[in-house]
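Let's start with one chain on its own, the form predicted on its own, as C-alpha cells.
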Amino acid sequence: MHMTHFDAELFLRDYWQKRPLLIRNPWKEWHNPLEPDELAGLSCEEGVESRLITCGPDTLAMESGPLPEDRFATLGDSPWTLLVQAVDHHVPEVAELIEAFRFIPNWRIDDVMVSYATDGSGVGSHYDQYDVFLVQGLGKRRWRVGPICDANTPLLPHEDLRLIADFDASDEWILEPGDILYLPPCFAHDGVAVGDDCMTYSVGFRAPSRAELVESWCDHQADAMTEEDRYADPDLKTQDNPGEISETAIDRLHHMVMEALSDRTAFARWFGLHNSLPKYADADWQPEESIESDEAQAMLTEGVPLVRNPASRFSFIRQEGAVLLFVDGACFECSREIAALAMEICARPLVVVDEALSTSETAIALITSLINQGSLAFEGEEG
C-alpha cells in the first residue's frame, strides 16, 4: 500500500520532527486492512501486548491483556477503547501499511499499534516521546493538538496513563478513513472517536535517549574488559598535599575512560546488534527443524522468493567495500556478491534472489542461517 500525491522529500524538509501535519486522504484506494472483531481476538491472545480502556464518570481505567473473550461482552454502553501493539507482526496486510512510510530508516521504525475505539472514547490528552503517523483507518476521530510537552508538563494523578492536566488545544481536525496525522515527539495530543467502530493505525518510530545509548554501550565495553586493566602510575611524584587529586591523575582517569567510549568501528557494530534486537523476542519463524543449506539452494534455483519476518529488524552499515548486516541481535559480514544481496533484502520485504547467487555458498549460508534464526522464510512457508 503506498501514498500517492505525497512528496517525502517536502515533508521530511519542512515537518519531521518539526511540527504537525494533516495528510488528507493520499492513498490511490484506502481498504481498512483489519476488522474490528479480529483486532479483539489479537488481544485475547498469549504473547500479545494489548490494553483495554474504560471511561468512567470521572477518569479512566486501564486494564492489561491478554483479555477473558468474554470481556467485550460486558461493556456496555459506557465508552471503550482498545489498544494492540505491534499488530503488523502478527497481521501481514497490516505490516503493509509500513511500506508507505519507508522514506525513514528500518532502524528508527518501531512498530504499529492498532486502536479501536466506541462513539466519545479515547486515551485522554497526553504525549509521547516518539514520531508517529496516525492512520484512520475505519470511522472518524477528532484530534486536538496543543503544545510541545516535557518532563516539566504537569499531568494528572494516574496509575496507568499519562495525561496531561492542561491540554489547551491550537489545533482540530475530524480525521476520516485513509487520513494521515503526522506527529513530532512531544507534541500534546487528545483523539476521541466520533460515532462507533473507529479504527486507528499508530505508525510509530523510536528513538534511543542519550541515557540509555550511554548505558548500553558504556556496559557493552565494561564487560570486555578485564580486572588486570587498571589505572596505573609508575611516574608518581610527591605533593604538598596527599589530600589533593591532581590534574595529572584526573587527566589520565578521564583518558582511560574516554578511550574505551571512543572506538567508532566498535560502536558502530556495537549499535547495529543492540538496534536490531526485537522487541518480542517470540515472534521468530524458526523452523522446529532446521533447514539444510542443500534444501536452500534447492528453493532458490526454483525461484521461490523470500519473505521478511514482519517482527524482525533489518538493517546494514557499510564498512571497507563490505557491508555488516544486522538482523534481530546478530551480525553478518557481507563482502562481494553478497554484500548487493544483503541491501537487497534491508529494502524490500520481498526479495527473488538473482539465480547466478543460487550457486554461491556464501550466499546460501547466509539465506540458510537467517531462515533458521526465523528471520527470512520461503513464501509459503513463513511462521
Second form
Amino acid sequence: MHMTHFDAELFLRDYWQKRPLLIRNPWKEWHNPLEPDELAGLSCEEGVESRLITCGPDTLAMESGPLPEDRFATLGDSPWTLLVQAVDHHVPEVAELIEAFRFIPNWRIDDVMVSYATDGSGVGSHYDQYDVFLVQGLGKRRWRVGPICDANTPLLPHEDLRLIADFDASDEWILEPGDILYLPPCFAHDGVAVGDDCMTYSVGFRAPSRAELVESWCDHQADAMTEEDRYADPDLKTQDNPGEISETAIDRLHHMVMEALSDRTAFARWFGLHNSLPKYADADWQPEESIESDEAQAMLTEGVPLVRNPASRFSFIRQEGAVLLFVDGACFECSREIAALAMEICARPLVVVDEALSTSETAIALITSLINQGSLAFEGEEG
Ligand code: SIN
Ligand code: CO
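Previous: the form predicted on its own; requested now: the form predicted together with ligand SIN:
What follows is the entire complex, opening with the chain shown before.
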C-alpha cells in the first residue's frame, strides 16, 4: 500500500516534528490490513504486549495482557478499547503499512500499535513522547487535538494512565478509513470511536532521550575500562587548605570523563548496534537447523528473493570505503561489493541479490549469518 497524494518533502519541511496534519485518504485503494478477531487473538498470546481499557462511569480501567481467551465474552455493554503493540512484527500486512513512511529513516521507526474500539471508547486524553501517524483502518474515530504538553501539564490522578486534567482541544476531526492524522511529540490528543468496529493503526517513531543515550553510552564505555585506569597525581603539590579540591584536580577529572566519551568512531558503532537491538525477543525466524553457505548459494543462484524479518531492525553507517551494517544487535563490516548489498537490504524489505554476487564468498557469508540469526529468510521460508 502506497500513498499517492502525498508529498514527503513538503511534509518534512512543514509538519514533521512541528505541527499536526490531517491527511485525508491518500491511498490509491485503502483496505484494512487486519481483522478485529485476529487482533483479539494476538492479545491473548504470550510475548505480545497488549492492554485492555474499559470505560467505567467516571474513569478508565486498564488491564495488561496477555488476556484470557474468554475475556472478550465477559466485557458487557460498557465501551472498551484493545491495544496491541508491535503488530507489524507478527502480521506482514500490517508491517507493509510502514513502507508508506520510509521517507523517515529505519532507525527512527519503532513499531505499529493497533487498537480496536467499541462505540464511544478511547484511551482518554493524553500526550506521547513520540511522533505518530494514526491511520484509521476501519470504522470512524473522532480526534480532538490540543496544545503542547510537558512535565508541568496537570494530570488526573490515575494508577495506570497519564490522563490530562483539563483538555482544551484546538482542532477536531472525524477520521474515516484510510485517513491519517500525524501528531508530533507532546501534542495532547483524544480519540473516541464513533460507532463500533473502530480500528486505528499507530505507526510510531522513536527518539532516544538524552538521559537514555548518556546512560547507555557511559555504561558501554565503562564496561571496557580497567580498575587501574584511574585518577593519578604524581605531580601533586602542597596546598594551603587540604579541604580544597583544586582546579587542577577538577580539570584532570573532567578530562578523564570527556576523553572517554568523546570517541566519535566508537560512538557511531555503539549507537548503530544499540539502536538495532530488537524490542521484543519473539517473532523468531531463526531456522531450526542452521543453513550452510552452499545451501544459501544454491538459492541465490536460483534467484530466490530475500525477505527481511519485519521484527528485525536494519540500518547502516558509512565509513571510508565501507559500511557498517547493524542488524538486531549484530554488526557486520561490509566493504566493496558487499557494501552495496548491505545498503540494498537496508533499503527494501525484499531483495533479489544480483547474480554476480551469488558466487561471492563474502556475500554468501553475510546472507548466511543474517538467515541464521533470524533476521532474513529466503522467500517462502519465513518464520
Ligand atoms: C488509540 O489507537 O486508541 C490510541 C492511540 C494514541 O492515542 O496514541
Ligand atoms: Co497517543
